[in-house]
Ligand code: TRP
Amino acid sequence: MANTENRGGFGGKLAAILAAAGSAIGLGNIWRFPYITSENGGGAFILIYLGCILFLGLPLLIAEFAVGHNTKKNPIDAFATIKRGWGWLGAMGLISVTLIMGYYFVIAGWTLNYTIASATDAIGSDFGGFFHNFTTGTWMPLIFAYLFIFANHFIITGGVQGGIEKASKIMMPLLFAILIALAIYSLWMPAGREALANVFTPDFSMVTGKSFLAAMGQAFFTLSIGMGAMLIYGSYFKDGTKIAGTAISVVSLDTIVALMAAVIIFSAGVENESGPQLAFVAMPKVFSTMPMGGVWSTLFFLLLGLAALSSTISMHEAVTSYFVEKRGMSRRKGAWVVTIIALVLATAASLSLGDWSGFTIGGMNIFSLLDNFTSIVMLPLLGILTAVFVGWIWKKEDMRKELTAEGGVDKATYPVIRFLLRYVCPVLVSVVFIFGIVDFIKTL
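Let me see this chain alone, in the form predicted alone.
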């Protein structure tokens, strides 16, 4: 039995923007964007990326917000309300985000451990060894992952305003304060001015077809599209919220964080690394050579932790909303179901890096399987289907009313958004999907 009474909502525009921006701003902004910017011509790549954000990321984000805001329901019921028989699309999103939580919570736990280790000067001088010994261990990675999961659980059980909104109003200003402090300090470093040049000076000689593919992929993945998180947040927007304006604010904040992270990483001189190696090996090594390096290292990993927490909250909430509204559970009970699922998946993902590393599927351990299956298959496929649903399945007049209500989108801009969702977005995400599958097959 559905339970939609007292589902709550964000108290205002600022709360909605902070929460949605928190969902979008994640680990990829800090450890993926700088690397691919460096590899693909600096400012030249940024120009391409901004174009992809404008013509791909923004329309898809508007689409998810619009579906959620229009129906005021969880992802499954939202799609089914607009078009009967399409609830499966929401279900696919919830399956995807549940699998993502399985490995994302493990990485989030690493940020917590490194924050503490940096503050206590426990990392030592063998940076690669410290990372390997910790991540392949049995109990310590699990303990920190569990702590992160329970932090999410505590926030989610507080409700939309009492939990998510309150946490976002604390976390996001703190995240930006730390980011600004690190960026200012980075620009005082010897490589600081060079970092600005590397970030913003275009080098079109380094631009290839893969540069456009990387830009499209980053624009799509950075905004949490396809997993139901933005849809459920859109359902919590107050009546009269300007969907397009809110989406533009979220995209702007997300892009600013990525650019500032690039300045920080380039200033440290580690732009040739990416992913966990950049964050957990290269950056601590650089911080160790700086004055007050322990302080800056602590702030950096606290920044990563806040980015991870703001993203995982939206993931947890998307699935919790299903159990509350679709299964009739109380928020507390629904949150516990999701938390237990997350604990099980995170345990398997973490142990697959150590004690269970011998167990593989298609040559991948559980951690890599969850990562690759969701990022290469599930999310791009869901992005394509979401664009098709909003652009082709949703009645044109109903979509127009949703987007133009309360002055959200003017009548001249609406046809552009609809055109992008009907033709441009499905094609661009399909390109990302096809090339991702091809590269994945090559690695097998």
The other form holds:
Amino acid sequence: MANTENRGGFGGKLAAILAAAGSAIGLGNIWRFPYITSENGGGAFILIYLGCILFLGLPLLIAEFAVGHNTKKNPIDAFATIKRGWGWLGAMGLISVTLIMGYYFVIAGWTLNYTIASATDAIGSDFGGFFHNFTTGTWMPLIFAYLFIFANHFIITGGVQGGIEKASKIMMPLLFAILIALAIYSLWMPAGREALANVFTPDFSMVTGKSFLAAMGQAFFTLSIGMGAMLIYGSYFKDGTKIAGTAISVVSLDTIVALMAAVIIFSAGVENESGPQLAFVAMPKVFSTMPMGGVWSTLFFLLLGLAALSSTISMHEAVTSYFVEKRGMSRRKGAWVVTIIALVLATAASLSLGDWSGFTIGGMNIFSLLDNFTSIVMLPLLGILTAVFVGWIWKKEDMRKELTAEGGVDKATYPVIRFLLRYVCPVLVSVVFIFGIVDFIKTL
Ligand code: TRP
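Would you generate the structure of this protein in the form predicted in complex with tryptophan (TRP), following the form predicted alone above?
Full complex below, order starting with the chain above.
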């Protein structure tokens, strides 16, 4: 029996924006965006990225909110209600978000350890060594990942309003405050402004076909596209919450945070270091040379942790809603099932960096497999399918009504969004997707 009575919802418009912005703003903005940008030519890449956000990400976010809001159901039932036989699209999203949880919780756990280690001055002076020893160890990274997963569990069992909404209303303002403080501090240093100018100056010679793939992937990842998280939040919007306005607020906040994170990180003069090392090795090193470095370092990792927490609760919620509404479990029980799955996957992902690093498929350990499979294969695929579903499968008149009435899209903008969803998204994303897959297979 489907259990969709009393499913709860957000109290108002601000709650909807903060929760969805919380999902969007995550490790993707603060940890991933800066290093992807520096690997792809700085300013030139940012221009391509902004194009992807505006022409692909925003319409897809509107589409996903619309499917959730229109049906007020979990991702599987939502697609199946609009068109019978399409529930598998929701299921694909939920499977993908579960796989993302596997490695995301591991990095989230790192942020917790780094916050505590910064506050207690325990990182020492061998920054690379500290990172290596910690992340390849057995128990320490597991304990921190588990703590993070239990924090999620606690929030999710609190309910949509009492848990997610309340947590978002506390976490997001704190996140913005820390971000602004860090940004002001970094721009205050002359060396910072110089490094910044270098990075934001477009260097089109570094742009390759791969940059387009990276920009699109980053745009989808950062907006949590296609995985059911934004859909489930859309289903909790209170009547009168405009979809388009909410999506624009979320996209704007997300973009501002990504750009500010890039400012903070590049102004520290670390743009030549890449990968996970950028946030976890290069940044603590820079902070250690600053006056009151321990405080700034603590704030920086707290910022990362808050961003990660507000994202992981939307992942957890999307999957929990499936167990509650499709499997008839209580919220508490459904949340436990998701928590246990997360614990198992995170354990495998974390151990795959150390004790289990010998186990690889195509040269990738479990951690990279989860990351690459979801971001290279699933994200673009779900983007294409969501666009096709809303643009081609959803009955034209119903979709128009959802977007223009409750959705708040005006008559002049509606055809533009429809055109982007019907033609631009499927075609562009498919082209980039195929090149990405071919490239990926070559690296195996
Ligand atoms: N948007 C998140 C970030 O930038 C990551 C993310 C990707 C995500 N897909 C998601 C979050 C699905 C929640 C649900 O870090």
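Numbering follows the first chain given and starts at 1. C-alpha atoms forming the largest set that superposes within 1.5 Å between two forms make up the rigid core. Being a predicted model, the structure only gives us computed values, none of them experimental.
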Check: Comparing between the two forms on the rigid core, is the C-alpha shift at I376 2 Å or larger?
Finding: no
Item checked: CA of S38, rigid core aligned, shift of 2 Å or more between the two forms -> yes
Notebook entry, point to check: 2 Å or more on the CA of Y49 between the two forms, with the rigid core superposed, yes or no?
Noted result: yes
Check: Once both forms share the same rigid core frame, by what distance in Å has the CA of A215 shifted between the two forms?
Finding: 3.0
